[in-house]
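Given next, in structure tokens, is a single chain: the form predicted on its own.
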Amino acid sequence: MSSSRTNGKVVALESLGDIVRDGESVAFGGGWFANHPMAAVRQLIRAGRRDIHAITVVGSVDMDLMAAAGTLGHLSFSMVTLEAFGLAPNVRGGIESGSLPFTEYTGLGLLIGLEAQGRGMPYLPYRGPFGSDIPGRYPDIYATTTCPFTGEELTAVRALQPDVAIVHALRADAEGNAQWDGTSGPDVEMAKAAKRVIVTCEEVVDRQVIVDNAHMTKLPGYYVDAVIEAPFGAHPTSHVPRYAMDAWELMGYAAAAGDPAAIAEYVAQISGETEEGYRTRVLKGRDSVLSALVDAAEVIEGAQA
């Protein structure tokens, strides 16, 4: 990187345990199988940090590999899945023997709260939702209020406010000003309601690029305290345009993950190596076939247009 585009906000990953204490409630971005931060969930392994307060709208692999490393003291969440490979046999063993304590919310509830708190209101009102029993179970998150101009009864969801946001953009410049070619998912609704944000990015470009692609900025910098630069920083999961996820580092997480000594195995890989380590370790030269896979899906969805 140029010198202008390492000050500012930006840091090295390898300081990101020094940022995020133990203890503290972070909001992890991403969704499904597509950009989690998953260049700072390994960092924060690395670091040996306990105690986190987890907070996911769509977890997969990033809440799983934490459940195993035992990083996580709580987890907040409406899903954690991986998908086609089943399900996220750590946290789901945390949460049935009762080592991992969790809030349970509606995917929609949870983005409220968020949204609530990014607003500066204490709560906000919503439809639904229709048929759930988990208002029911946290009445110190739901509560009913009554619409005061129809009189119609409506769902409140109180204000969420995380820590920590911890989310991966495209590119991002050193005043924190960050960009998504690709879906955001939940990422902008976290960081506007966490105390500090945390911005890991494929590349820390200048001012300009910024600027000359000043439609895709999601995240302004006045929102956001610190930028890491992190290729691959979402790998295994995607991140659209740059790559597809990778089905292939994604089956053995699944394969390992539901094997004590397994998971044991790859966590202390992951633990005992770098960032550059493990990108070199694990992609072996399938970077280019993850982005011909979006090339490749852009051809189809054209074809089929």
The other form holds:
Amino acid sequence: MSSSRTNGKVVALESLGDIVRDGESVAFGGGWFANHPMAAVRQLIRAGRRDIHAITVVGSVDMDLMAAAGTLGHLSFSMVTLEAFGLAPNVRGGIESGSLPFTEYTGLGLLIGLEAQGRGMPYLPYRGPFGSDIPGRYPDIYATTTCPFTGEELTAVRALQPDVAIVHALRADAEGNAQWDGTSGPDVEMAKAAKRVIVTCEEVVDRQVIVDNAHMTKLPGYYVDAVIEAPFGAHPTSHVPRYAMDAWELMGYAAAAGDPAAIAEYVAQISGETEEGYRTRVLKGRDSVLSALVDAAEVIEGAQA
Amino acid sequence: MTDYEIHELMTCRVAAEVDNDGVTVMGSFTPLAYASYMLAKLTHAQDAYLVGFDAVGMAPVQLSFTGAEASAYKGAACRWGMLTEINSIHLANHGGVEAVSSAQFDGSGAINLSAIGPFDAPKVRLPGGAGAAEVIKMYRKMIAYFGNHNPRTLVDKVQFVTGTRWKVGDRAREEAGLQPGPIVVVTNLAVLVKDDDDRPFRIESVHPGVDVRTVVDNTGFELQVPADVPVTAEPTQEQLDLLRNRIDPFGTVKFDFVSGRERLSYLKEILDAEWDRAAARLA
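Mind pulling up the form predicted together with the partner chain next to the form predicted on its own we just looked at?
Every chain and every other molecule in the complex is listed next, the one we just looked at coming first.
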């Protein structure tokens, strides 16, 4: 039995600041308003991490909050938006003022760069974003290559290896076997590409629970270095089927985010409380409704899939 | 004449482009596009194959801000992640209809979702294109929709090309290994179509009460104006009933057409209604 199986990987959220170091590149899982590892984001802020090179495919409040807290030294992304709640004001402000260096990927290019790394390839070719101005901006990431068989011109995207990937799963065991029921977004690709992988999850379970639901294991434990139990760990983004996004907290965030004094207070509050304290303060017994929102979402009856 | 609002006409016109061929993927919750796909699936394109939030083969769902993801999952045949999805749909030429909106759009079919002003020090940093840079090229049909048809959005040349159609004409697309199909622009004034690399967009139709001159004056790129420009079909009563009662009872599509101070209160009203419905299930 390998050491990865005998040594439990379960650690407390509070140790995250020791696992992730200033200046490292960190891929954050989730996408849209789904499944961002928000408990980990909050903990990195509490730990005072600085100069983090964040990598996100479709980021939202996770990236904006870290931009506001001064956690980020660089941002690689294909999209960051608060959707109905507006543009992400702190990411936007950081880029417009020049204080937040950034790399804008095309969405598929970023995923394929992660895929290349996960497959042990230095790059992968694909039918890329022909005509886009983005590749020309980043000759160290995008190049043109030719198919050796047909002569077709293709886009080559360089392998991307984050120092760390942090993803939020439904459950994991002490070996790091991690399961998702709802969306897994870019999580698996990020984990396969990164040097170290941290899984936060709604609950840590016995191996037997994982075995009983083995079809839901999307990330086997040999990839994983640390497992952290973090209930409501994606809040205020969603973790289907457990809870929907907390649109009310997001609305509050968006209102604060565009105001320097208000966002400083928002960040100070998170920095000064534990994750448990955060849950108590923000959920205020609303957790049952956030769960009921998942059940309330309707498929239109009588119509065919 | 049936009483309807402009976002309903636009939804119906986008829905008309959705057919039973290929796979249509939804990412971010963009209500008008979502409503169009659901409407098509409940009417003329019941075999349209939908994917939302990596939930593949999803059933038509009722729109809501908090429930879009959960409802997509509930009726889906399969749950993937992003990489499987892009390799299996977008890059494998299975994509049917892609509907996008952007801050700027030009007469070549290019979109700008990146920056207004210099890319490195922008006046306005936009959200970024996610997969649009690749996807609008790969899909059989590209639909671009704009709730406010004006020359600041429909420009002669976008300031930054986040993505393009790359090849427009059917033959050029097929030679490049892409599915043939047009670019269709649906705005609050008109429908514009481009299906040839060397010819400009032409006005396909103007909406009821809109004259051709208004469309030309509000478009920053060259338009081909046919001698006779038809009027866009109005929504039918059946379509309006489906949209208002079954697909979008909370009114999420209209949210993108509400501006200024009313926008936030409109959003709050929808969210309150969503909350009340969920809370009632607990009671």
